[in-house]
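Coming up is one lone chain in structure tokens, specifically the form predicted alone.
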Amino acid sequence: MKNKVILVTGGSSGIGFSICNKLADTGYIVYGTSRNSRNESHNGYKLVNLDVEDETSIIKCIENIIEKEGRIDVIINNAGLGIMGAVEDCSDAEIAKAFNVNVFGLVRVTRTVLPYMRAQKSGLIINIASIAGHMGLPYRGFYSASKAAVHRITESLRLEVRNFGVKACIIDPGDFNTNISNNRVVSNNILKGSVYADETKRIEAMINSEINKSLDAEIIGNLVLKILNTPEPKTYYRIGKISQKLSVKIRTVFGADLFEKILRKFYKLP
């Protein structure tokens, strides 16, 4: 049904708004989230105050939404922080901040919203993850980190819901042309002279490069789509580049090892 109501965190710009605008252009009632919105129409859908960080903001603007729909169909998780640096470099709070958004945040969203949709016996949560959360890459350990996280929590969540009629999918981009570099977290440490700050600084560069010339974000918007109209979503879908795509199938065919040769060409590291 075209009047489902849906819940986007992260749906003022990039991967969200693109999700949020391809949404409501169909015919859903959607809601998109910043930490900054006064509470306005955005682009034909409502862009609401939410702060993944803050549990009092999440179950505000749920229980908001809930009074003025009575009911959530589906949630969308996509707020999330990009962090660049050694594994030795990042600190604590680097790391805490970017878990705190990409994990914490996704779970404080999904917990406040899973009691309404196991009440109305249906609901669909896709978590939006990352291709890089299939391996280790040099210099987005502690990013890596946080997406493989949200891979093995909906794999749980999947189990778990099913029951009470809620699914739950995975989305996995690879690189898409969003604003993700104007947020992501880097290391204080290189700017302290850090071992590591020449080549943390080239692998940033080059992975700003990448996603200047990536894909339009918009095609998220029509897997988003095409999911809701599935009777029985995947657990993962993924999407980018072919290259991207298969790097996941590269390293489970050939192993952690041959995988790692792969990585170090591909970023010049001895």
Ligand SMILES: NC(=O)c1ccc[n+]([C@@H]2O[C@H](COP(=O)([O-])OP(=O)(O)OC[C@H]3O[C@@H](n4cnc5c(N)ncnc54)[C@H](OP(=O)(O)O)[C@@H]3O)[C@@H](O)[C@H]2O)c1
Given for the second form:
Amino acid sequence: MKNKVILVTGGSSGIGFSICNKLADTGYIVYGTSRNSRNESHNGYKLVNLDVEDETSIIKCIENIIEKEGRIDVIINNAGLGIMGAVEDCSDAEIAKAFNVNVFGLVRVTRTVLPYMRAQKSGLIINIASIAGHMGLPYRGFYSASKAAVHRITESLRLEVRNFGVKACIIDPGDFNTNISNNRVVSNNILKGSVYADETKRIEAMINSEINKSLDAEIIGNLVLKILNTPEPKTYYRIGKISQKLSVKIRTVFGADLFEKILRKFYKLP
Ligand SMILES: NC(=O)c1ccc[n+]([C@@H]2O[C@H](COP(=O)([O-])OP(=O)(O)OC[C@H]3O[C@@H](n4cnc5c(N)ncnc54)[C@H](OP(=O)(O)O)[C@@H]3O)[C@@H](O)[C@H]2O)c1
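How about the form predicted together with the ligand, since we already have the form predicted alone?
Following is the full complex, with the preceding chain placed first.
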């Protein structure tokens, strides 16, 4: 059914931008969001205003779409950001920012849209988490934790909303070449001479270089198309380089301690 109405949070850049383009090209009615939109048409989809940190803007955006289209069939919770810093270094405010966007923002959008989906007895919620949510990555503990929270919340949500005809699933991307490195929260303590400063900077440079030569986000649009045409979506869809997808399996099969050795070797940690 191509006339499905789809809302993608964070439709201005990176993965969200690619998903919006792919779905609009395929003929879906697509609304992407940005905190800085002037509610304009954008490559065949509408880019509308929404800040996942601001409940009022979420309600306004969703009510406007319902008023115009009469329904929202699919929500893709994609808006998010990275956070870089040692566990000891990150301040409450820095951690809160990451969780407010990546976790509470996703929950705010989901609970605003769900009453409409329950009333229409159908709907699909696709949450963009990360392969990083399956493991504690060095100097990215709070990013990993925020994405692990998305995993658990989505698993629970699936069980709760199925009875209302609503489905939910998770896309776990590996590294994709987007603006995520530029938009990342980096702990201020690194500038203040923290004992972790050198290692954090070294690993940040490593991650940025990996992201710069990683995959194009276009393929995530293809995965979303596949999910839209699946009657019973799986809980998890992993997408990325084979090594990144396999890492989750390796950790499950061989356990956290052996996996930690692999991480230490990869990141050149003692
Ligand atoms: N790139 C990767 O390697 C990778 C890997 C795994 C998971 N992910 C996840 O994929 C998602 C998209 O990331 P990306 O790589 O495409 O990053 P990106 O290029 O930096 O795009 C981030 C998007 O999120 C939106 N956004 C940020 N804060 C927001 C807020 N408070 N309210 C509403 N929208 C907000 C931005 O829109 P505006 O700034 O216009 O508001 C932008 O469209 C994130 O959840 C990220 O964690 C990315």
